[in-house]
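One chain follows as structure tokens, the form predicted on its own.
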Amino acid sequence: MKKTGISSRLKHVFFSSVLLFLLPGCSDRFVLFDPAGPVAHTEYRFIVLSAILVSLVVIPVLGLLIYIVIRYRDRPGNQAPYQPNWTDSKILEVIWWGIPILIVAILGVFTVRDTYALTRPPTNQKPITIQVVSLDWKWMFLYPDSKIATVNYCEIPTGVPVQFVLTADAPMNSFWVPQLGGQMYTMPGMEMYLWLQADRPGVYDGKGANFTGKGFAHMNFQVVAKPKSEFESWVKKVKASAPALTNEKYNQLVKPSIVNRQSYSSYPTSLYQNIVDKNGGKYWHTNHEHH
């Protein structure tokens, strides 16, 4: 009789569960595992050590639960040991309560180690400060020392850590570079930052990563990376050449809606300072001061 089945529909569903595994790698859009800085990359080698020692539990168990259910199947002229009486085993025990506790501690000393280093700047190199303020549905990029803002993009040299100044004039979002580091939420009336850095040239996509209404999955940026020289041609471009921003047009920006990438020469010197107090930063400045 010609055997249909199950087995066959299993191999298929499993190989197709092994290629669904797979073929992401292939796709150039899997960012995650292609960092493009040190921060990045201090994420990605944490990534990587997880799952190495995740993988010491997780194979060994998978491995003798089909051992087991293999060796000790109930079936004829099976000569699998019955030992109905056996109660425990000092040496079992320690194995499987002693090496979880090593992974624990091992991925406990190094998050600890690796958390704290991603909060300084990654390298010695003179830095960069970007406010970054998200709104429905767009990001805006003010720099404080060119005067110069951006909308859904903004340009960083090469090689220069960048600290990131977060805060939200909408609903709490979160930014986030897959290629360049972790994400930051953005929350009203905080201030929240984050240091990320590109060592090689190049455009890296940047997206909302909370969930802020139905202009949601139009809300992702652009962090164009480029070598110093040219950074500083661009600033002195936009600086020539795009309009002002002035408090009306911000006032514009912050209603709901979707708008392409956009340039200012200036902004009004207090418009970072007074979207974080105008949602309640003045009381957490004061907080902090008296803490």
The other form holds:
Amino acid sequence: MKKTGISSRLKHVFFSSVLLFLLPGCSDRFVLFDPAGPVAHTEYRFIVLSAILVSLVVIPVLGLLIYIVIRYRDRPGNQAPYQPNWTDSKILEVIWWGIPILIVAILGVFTVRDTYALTRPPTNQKPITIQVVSLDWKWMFLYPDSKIATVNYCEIPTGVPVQFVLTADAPMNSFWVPQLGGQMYTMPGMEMYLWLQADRPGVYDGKGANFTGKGFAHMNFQVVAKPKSEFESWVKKVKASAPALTNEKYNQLVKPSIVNRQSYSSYPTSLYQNIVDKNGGKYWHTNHEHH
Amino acid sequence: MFNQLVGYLREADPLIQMSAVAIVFTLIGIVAALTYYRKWGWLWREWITTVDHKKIGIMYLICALLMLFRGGVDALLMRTQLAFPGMNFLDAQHYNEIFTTHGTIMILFVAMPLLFAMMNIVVPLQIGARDVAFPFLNAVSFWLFFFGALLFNLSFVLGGSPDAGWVSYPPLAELSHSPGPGINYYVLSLQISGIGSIATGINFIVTILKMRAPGMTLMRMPLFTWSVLASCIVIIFAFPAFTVALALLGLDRIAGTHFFTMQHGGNPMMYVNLFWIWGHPEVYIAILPVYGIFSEVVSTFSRKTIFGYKSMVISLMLISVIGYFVWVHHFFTMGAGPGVNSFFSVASMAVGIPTGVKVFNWLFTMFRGRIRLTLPMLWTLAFIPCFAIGGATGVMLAAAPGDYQFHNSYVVIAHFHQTLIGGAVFGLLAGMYYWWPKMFGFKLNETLGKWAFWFFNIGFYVCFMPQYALGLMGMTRRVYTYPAETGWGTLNFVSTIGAYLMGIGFLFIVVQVLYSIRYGERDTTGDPWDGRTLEWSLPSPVPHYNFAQIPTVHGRDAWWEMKQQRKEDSLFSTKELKPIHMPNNSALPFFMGLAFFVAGFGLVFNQFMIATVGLIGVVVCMLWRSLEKDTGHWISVDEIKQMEAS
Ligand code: HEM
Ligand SMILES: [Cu+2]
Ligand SMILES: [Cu+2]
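Got the form predicted on its own; could you also share the form predicted together with the partner chain?
To see the whole picture, the full complex is given below, headed by that same chain.
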């Protein structure tokens, strides 16, 4: 049979899109299926598992639906049995209460396991800490160990757990680097903790995921992961060549605007604590050990 | 305030200016038409002052369809802006206002009134009652909804729409970040319509528990009535949380308090919790009655008693109870700790169990039945796969480790449209087609309805399936634009095409209604579908006292049994007719809504004089009602005979 060019083209598009769904690992665009570190990997494995488990209900439902509608349609001469008063079956009820309960139980066990696991450092390496402040509409990163600061990008060493400590000097946002792991809110006056780690070098897109007004769509940043030695020389370079972040500069930065990447060789020691305190953090210190 | 409004309109974008002009012309047109055809008296007597549950239901339906149109236009504007990377159709501010009003309108001014429409029109008929328990309160609920919706929609042309998302989280929604009147509109209009919703919840619980016909025990109640009961229980437990959240946010904005600010010890996380303590149950408020509709439709059009009635009732009740303990799944990423997140994950997944059970029971109601593919049944059949997938992705979102990645991405958008459109909207359309002959006395044209059905359904999948993929590609929700390098362009374009297909589907429904008003098949029997429950024992449209004689019920599917045993005669025996007592019409609900509207409008602009006048109006209406002597009226046997004969 001869096929017209268009229909085989369409077929190609159709099958390749189905394939895209089935084998998403092949495409680097599907960032959720392309984990670059242990945290994202745990979450990826979990997502696949949960998809398989829910399919165990969805696929039979779809199959049954098609079968039943075709077989029991009200057509003249339909020979299929008709039992208008058959309304109960203990066995069937047990089956369809039982199967979902079982599936939820299995999924529940894995959920609890992974939820707890994700609060712990992903590996035993000595971690580094980066403080993150979401601003309108940009991201600021502070390195308390080396005292350097960056805006809209940060660099991390590969193979090392990074503890991100998150806060905001603007409305609540959410810090998300899909290839490294799931997100965590940044909230003014509060501190949140998120473990991430990159195992392979690369540039990973990060984004503000929680709506914060006009410039929200532009709150993107990059996480650059490189081997430890290169990371250290990057730190040295910033320390040596970048300008200092002063309080005046910060006061400019905090105003609503969209900016490019920036690097700073130092920042005022109390900058981070002041940001948390002035946004209400001072009310939390005394009686409330948050999170 | 006046200057502020004029200033806003003068500076506004041409789209808004044009809408303002269009609104003024439409109003002039409506007033002129009513005057020309001398319809003012009719409008006032038959509709505005009515306390008849069926008419109130129809008014809800009309408002909901109008709001569906508005919300749909919002959706198309958004999808147009997202069709290509770097598109310049809407700017950020405009886009933010539109996605905010879209979400708010769709949930509170489309889903809720559609559901109230069905409840109002059907429940008293299904349980063999003359009206709801509190007809006057029912009218108050409607007018509070109406004026709440009006106030919300005015924001578009008068001062600026809310722009902090339908969730309006502080501190973004506080004065510090949203100084204009937009969020005030949000707070006050939802507060006003919310009071109406709580009253409706109470009204229908009492109606269902106290007004059933003799013989209709709880376990003989039609499943739609059961589902309304479940939904109303959720309303009265969930809405007060929203009332509190809105009240405190309103106080922050208008009276300068600090409940949710960052300063002076306020805590925005409190708002997030209060919001979702209402917000999650809210989605079950919308979906539960729809489960009831599907149960009625599946049973009628398979010519079979519903399978597993007891399971159905138990699962309805389980959903309404468990649904109240899952709200944290909307913010697993707010740092609640693994214990809390685990608890709420498992509880959320557990909601999927009774939901799955219902799906199997529907399937086995059709099994060994005779399936007629009428419009209500088509929408029901389309619901099953759509909701199965939506529910499955819900379970995936409910598990915290997965949700850390999905949260705030397009996966969430795809999930909730699949459940809200594929569930609530499909269901309410099924219900609308099913009960339309009962409401208006004629059927809607099947052919046009099928065109609508296919456009809408194909459009739905074309629109929302790519959004799952976009979520997996890391596309975050609520962005008004994205750069080409993201690679999101193609799928967004496909999604936009789907949205337009759905728009065409909606237009087919409009044409179908207009066409059928003139040419639709008239329903002379009152039982066009060979129905099973009591509403089909009545003529269409139903006389305003509903039942000339309250029937006695002997089993489930009461009307079906009566038909089987040829007991029709006993239903309509004119010998034993007695005069019927009915409540009087009243203009007070309308004026009470109007007074709330004035108060709300004043508060939006911090005009306390206007607000005070409005609130005094509310108090006067309440006093008037408390002091007036209104004992209703009687319909004589002769009148009833006349009505039944015609
Ligand atoms: C099996 C049942 C369901 C489960 C387990 C479930 C679970 C979830 C979860 C976990 C989220 C939050 C995702 C996130 O923001 O990260 C969510 C969002 C949502 N769901 Fe469901 N869901 C279910 C059914 C429904 C139904 C029946 C509806 C509506 C009729 C619905 C409407 C929504 C809406 C509107 C949102 C988005 C709220 C927002 O962030 O604006 N869901 N669902
Ligand atoms: Cu916090
Ligand atoms: Cu929820």
